[in-house]
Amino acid sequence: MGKSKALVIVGNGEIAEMAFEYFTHDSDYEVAAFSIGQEYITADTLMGRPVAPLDAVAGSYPPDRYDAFVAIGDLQLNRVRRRQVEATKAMGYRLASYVSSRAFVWRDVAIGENCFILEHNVLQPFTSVGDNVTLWSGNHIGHRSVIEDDVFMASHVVVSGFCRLGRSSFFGVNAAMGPHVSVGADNYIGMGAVLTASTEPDGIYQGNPAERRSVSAKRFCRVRE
């Protein structure tokens, strides 16, 4: 079947290539090009598509005809991706989200812009996902839980019901949250951490039960505001 929408992927790394695969084979979008700052362009094409410098992309792929998706990871607690999201919107682009056809998303779940939700995620009733959120494969988001903007979640994370995940946080593989847990903004939740109580902002939490480390998460992740 023909594609009904055209897309520019902003980025040229591994996540950009992953986004190309998912949008190409499991969405209504045809990926027309990649775009990145001129200083990061290492080849004229990627995945068989042209790579355009960001300062010229709107001329060849105008925002009234193309949507965009910012495909960048969790660098600086998602600040790098957030800055590029804002810059892409300022150019006039509408930001697409990808939700896998193999994810279970209940009918009333709210999902924001520039989200990347991969296969085998479960989003139960009354949950909501903010803007610029990545949910890698196989996570469980329990009923009435809220994921705020600019979160990156690795695989097989379990979020119980009535939780709130703070903005600009990272969640490692196999982390788990009990019910009614609120995770503060700018948290780095380590692989396999088990949160049985709410956390404070700008913290690194590891272990079972999870404990806060003395170092700042923003300092650890070299965040530039």
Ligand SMILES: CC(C)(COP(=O)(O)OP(=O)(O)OC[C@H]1O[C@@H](n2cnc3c(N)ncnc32)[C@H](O)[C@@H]1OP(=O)(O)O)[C@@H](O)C(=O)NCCC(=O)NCCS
Second form
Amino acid sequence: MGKSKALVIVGNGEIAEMAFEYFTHDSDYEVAAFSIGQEYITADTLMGRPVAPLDAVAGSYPPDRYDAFVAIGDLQLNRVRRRQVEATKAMGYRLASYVSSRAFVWRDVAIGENCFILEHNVLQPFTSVGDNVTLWSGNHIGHRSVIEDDVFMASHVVVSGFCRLGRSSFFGVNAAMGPHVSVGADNYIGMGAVLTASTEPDGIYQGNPAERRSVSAKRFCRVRE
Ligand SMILES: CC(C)(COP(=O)(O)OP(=O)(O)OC[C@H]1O[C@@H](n2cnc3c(N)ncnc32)[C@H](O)[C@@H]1OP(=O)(O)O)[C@@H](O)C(=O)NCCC(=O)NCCS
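Got the form predicted alone; any chance of the form predicted in complex with the ligand too?
Time for the whole complex; same chain goes first.
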């Protein structure tokens, strides 16, 4: 049966190929093409779909007929994905979000644009997810917790109730947050970190209990504003 909506995936790396799989086999979207800056094009096709240069994509795949999804990881603490989201919207595209049919999302949880929420995530009542957020597989987002824009969360992170996760932060595998913890913007939370208290912006936190490292997270991730 034909699908009701058509999609252009912006990107040509691993996240783009993962997005192709998930949108193709678990969404209403038919993926029509990939798009990336001309200088990054290494082949005419990817996953059997054409790869169009970004400066020409709107001609072949006009924004009134195609939505877009920006499939980029946590590079530069999510700044590369954020910049491409802005550029793609400026071209007139509406940004799609993918939410796995195998995620548990409470009935009225708000989820923004360009989100990528994979299998076995749990979003309890009164939680919310901003724009451009990636939740890889198997995270628990406890009641009344808020995930701000541009967050990237790896897998099996536990967010207790009443937490706030600051903009652009990264969460490594198996990190855990106690209740009422606020994570500052631009944090890099290491794998297995146990956050018992709120954090300052632009910090790297690791260990149990988590401690702040002396280096700036933005510097560690070579952020270019
Ligand atoms: C926290 C992190 C960024 C540190 O990176 P790094 O600075 O390159 O780490 P290094 O390997 O140089 O280790 C520096 C020190 O921190 C320790 N360390 C590293 N990661 C740690 C972690 N997650 N928890 C506790 N200690 C850690 C190392 O043992 C080392 O200690 P030492 O100086 O006493 O020998 C990284 O280990 C991490 O957790 N990344 C997230 C990975 C992840 O979850 N990816 C998701 C896949 S999508």
